[in-house]
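In structure tokens, the next block holds one chain alone, the form predicted on its own.
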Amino acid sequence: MKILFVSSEAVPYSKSGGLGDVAGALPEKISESADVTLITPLYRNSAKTPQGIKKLYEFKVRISEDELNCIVYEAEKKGNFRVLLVSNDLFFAREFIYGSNEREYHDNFFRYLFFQNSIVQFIIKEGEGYDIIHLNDWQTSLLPALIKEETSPVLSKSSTILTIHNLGYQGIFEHYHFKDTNLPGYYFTPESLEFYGKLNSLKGGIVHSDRVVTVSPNYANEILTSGFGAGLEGVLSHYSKKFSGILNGADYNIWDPENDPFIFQNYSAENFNRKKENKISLFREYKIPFKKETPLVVAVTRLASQKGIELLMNSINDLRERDIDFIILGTGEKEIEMNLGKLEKKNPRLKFFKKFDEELSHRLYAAGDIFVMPSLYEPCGLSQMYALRYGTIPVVSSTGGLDDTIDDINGRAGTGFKFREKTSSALSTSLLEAAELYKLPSEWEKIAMRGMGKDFSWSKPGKEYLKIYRQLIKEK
């Protein structure tokens, strides 16, 4: 099989969230059984420009009436896996990937339309074609329609699969942008790209892809309802025969305390007692008063309403008299950043790092006793998987992939604590339960061991995607 994996971000070349982690790990895993090419933009300022990249192609890409230059570089090639980078400095040489915390870039529609049209032209230029073109989120969701309108036989052999990582981001733009796609007018209808008078990129991908997958089985069920469907529940239900959920995986080559280069002290389930050295060293580095018997609750998160940060802030305030320490790492919505800063000044038990820091995030997973993730909805979530691997016991809301990956304690069986009501009092109750159990070291270590023993690697998800690929090829 020849697979083209298309993503707007991919570790280690770029990352804004979970999509970057997935695109950095899943294609390489699949390459153990297929010929895989990962293609992603070359962001010159959001990540270090790769060294030693090799120019493969240079050609023109049409956007509306304009002809724009595109260069495709090869950044990596090993075995059946290679990475290609699409370059155009007008669109991709910027400080951020999609925009700052205040606002997205005003021309994101054109940036990712250019990216998608570049991929169409690249496939034609390369001349060999792909059995499967695997798309991810709205930034690549116009590709099935763009491919259908091309007459090249190289494209006609391809089947398309779209993975939805977060239905909350659909790539909705004003109706007048449709003309810039150069697609025939019949695509701008309620049966295709049109959505309440606007252009909905993700909807187009759902309609025109051969298969649609989301990133956990539970979330796949949730988004068929009005509470989670973000207006597309009817479309997803209509195409339910081609829609399913596959749980994301964790890349243990990067996220494993036994060989993590960023943490103070490496450890594993066999020498779990070494974990505490990470907490001691972190507190020493940031001059935080250390007490062995006090549990440390950590959160590594995007500061957005979806992540339940307001619940967490209320809970921290409610628990300010309790013997619990909190550390939060993240950036996001300005109001949340400001309110967290105010809460930190009032509460000496809270430390807030307002930044995106990959190395510090590793250290927090290793130093924490409890990992909190109170999301209002969560398509999959990778953070709770990382926390389990680091022996940091999760406290999570019962939704989406969090429900699929965390087994509730239920009388001290399980791997973490789950709360169902999306309220700060429910979160506080779970945090207090965790803090009480922390006082029983032997019981606590048993739970941590169960979590560390869980396998959320990409092996199983990779096999499930390969099964879908083979089905699509057979149908073709």
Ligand code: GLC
The other form holds:
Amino acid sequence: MKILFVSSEAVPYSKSGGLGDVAGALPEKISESADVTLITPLYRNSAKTPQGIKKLYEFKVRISEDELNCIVYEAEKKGNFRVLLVSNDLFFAREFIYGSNEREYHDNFFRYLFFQNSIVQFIIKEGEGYDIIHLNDWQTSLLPALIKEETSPVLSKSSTILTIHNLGYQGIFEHYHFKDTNLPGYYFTPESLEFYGKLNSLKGGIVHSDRVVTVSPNYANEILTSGFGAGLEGVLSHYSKKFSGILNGADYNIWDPENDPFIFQNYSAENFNRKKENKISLFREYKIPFKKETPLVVAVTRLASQKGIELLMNSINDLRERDIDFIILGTGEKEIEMNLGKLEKKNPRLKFFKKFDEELSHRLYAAGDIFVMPSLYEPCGLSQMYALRYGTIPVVSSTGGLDDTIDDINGRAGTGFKFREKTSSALSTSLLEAAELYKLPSEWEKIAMRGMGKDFSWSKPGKEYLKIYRQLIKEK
Ligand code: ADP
Ligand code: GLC
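Could the form predicted in complex with the named molecule be given as well, to go with the form predicted on its own?
Every component of the complex follows; first up is the chain already shown.
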């Protein structure tokens, strides 16, 4: 079985959020049972410079009227797994992946159309074909239509599967971009790519892929309703037979306090008492006054309204007289960054790191007592799984994948605090409950260790994806 896994970001090369983590782990996991190629753009600010990079192909890709140069490099190859990087300096040699915190790049449509057309050309050039082409999010969602319109037999042998990581980002562009796809006119209809007069990339992926998966079972149900479907609930319901939810996994090769090279002190459930050294060292490094009895609440997050930052800011303000410290690491929407900066100035109990910093994120998962994630919606969420592994008890809203992964403290085998109403008072109540429980160290440790013992590794989701691949091949 030959799989081509296509993603606009993948760890260790690039990452803006959970998609990068997933694409960095799932394909390699699947390569234990199949032949897997991961293909992703080569950005200028690649987090890791590819080692021993080998040029495989160079060819022209047509976008609208232009012929643009594309180079495909092989960045890694071990056993059944290889990583290919698609390079074009005009589109990808930039400071950011999708744009700055003020605006997305104005030509994102062209950037990812180029990426997708490059993949079509690459498959034809290579000439062997793939049984499965696994797509991720809107940046790759035009591929099923583009592939259908190619006559080459190497393409017609492939089945396509699309994973939706977040319905909040659909890749909606002005109608006149449709002509740049070179697709026949009948694709621009309400049954296909058209969406309220515009071109909706993700919708095209849902309609034309052979299978559609989203990243948790609960979110798969939620997005069939108008509250969560972001306008695509009708399309998803229409295609419900080919649609399901598979919970993401966590890559414990990277996210494990026992072997994490970034944290001050390694620890595990066997020596949980060592965890606190991480908080002591972090406080020392940033000259934050340390008190053993004071719980530390951490958040590591994109600063987007999805993440419920507004609720969090109100709660921090409400709880300012309480004995609770907060540290937030995040970047994103400029206005949220500014408001958090203002709140930090007013509130000595809050430390705000306005940056994207992989190392610091590990240190915060390790140093925190409580991990807060008050999302308004959450397709899966990986951060709360990492928090569990680091014995940092999650306080989460009960939505999407957060609901699927955290068991409420009030149940029999609780691992965290869940609140239902998406209000700052509900969040404050949960944070206060957590702070109360923190005063009972033996109770606290019991819950933290229960969370550390949870297994959210990629084994189970990997098997579920493989099962779908096999079904698709059988149906072809
Ligand atoms: P999403 O994909 O919606 O951002 P996830 O919880 O699935 O949410 O994944 C977020 C990932 O991004 C986690 O690996 C988290 O640690 C990381 N992350 C988010 N913000 C930052 C930041 N400012 N610095 C470092 N890592 C971050
Ligand atoms: C998205 C979602 C997040 C999910 C991640 C990986 O960015 O917002 O919930 O965990 O993708 O699938």
